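The form predicted alone is given below as one chain in structure tokens.
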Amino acid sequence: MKPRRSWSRVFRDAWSGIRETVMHERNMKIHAAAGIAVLIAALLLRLPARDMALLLLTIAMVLTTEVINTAIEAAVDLAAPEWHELAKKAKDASAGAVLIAAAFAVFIGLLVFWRPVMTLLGL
């Protein structure tokens, strides 16, 4: 049996997959860059404290859901590195979930932001 780790190395190993996600994967450094540019507006415009909140879980659910996907394509290519149909399937799924994400992420944006933004606009 494998020994327990520590409190703190669970964290830092954590920090480390998503440092990893962060520094490897180009679609993580765009959803990063858009969530932190959403958070610049939102503050500029300033929000309140709810749509902050909301755009806040939005941003988390798409950079999540890309941690996931990277992790499952990283274990799909481990268990199988030669093309295999699974595999195939398996990677999908994961990248549509990210999809799913990204897609009711600019959904909620639009909602939030269209009235401010108008306002700010005079329509």
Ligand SMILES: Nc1ncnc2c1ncn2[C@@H]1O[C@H](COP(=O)(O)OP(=O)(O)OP(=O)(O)O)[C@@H](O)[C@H]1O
Contents of the next structure:
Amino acid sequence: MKPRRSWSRVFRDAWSGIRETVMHERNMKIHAAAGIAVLIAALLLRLPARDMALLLLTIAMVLTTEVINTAIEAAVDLAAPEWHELAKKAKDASAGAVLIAAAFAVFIGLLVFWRPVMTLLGL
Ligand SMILES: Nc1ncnc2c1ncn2[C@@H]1O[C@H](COP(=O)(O)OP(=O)(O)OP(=O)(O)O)[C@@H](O)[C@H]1O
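The form predicted alone done, now the form predicted in complex with the ligand:
Full complex below, order starting with the chain above.
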């Protein structure tokens, strides 16, 4: 039987998974940078707590799908290093999940920021 990992080991391994994804995946870098920029803008515009919560949830959704996409890509590369129809299906679907999350994040961002930005611009 496998020895049980300590809680600190569990968190360290999970953190390592996040760090590796940020360090090596270009899309994750872009999404993380965009998320930080959105949060800074939201703080500067003093958006209400409910809007901040919506933005945090949206950012978490995009980053989470990106980490899962990286995990699926690695598992597929391990299982099928050569071209395979099912490997393509798995990787395309996984990338599709990130695309859905990112597209909805843009819509939510527009809905949340539209009025405060217009007010700021005096329009
Ligand atoms: N083993 C394979 N068999 C069939 N098609 C594959 C295979 N590996 C990759 N592909 C195709 O190439 C595409 C890109 O896969 P790849 O592993 O290069 O992702 P990536 O460029 O690292 O993606 P991302 O930019 O999301 O990190 C996949 O969506 C899939 O269509």
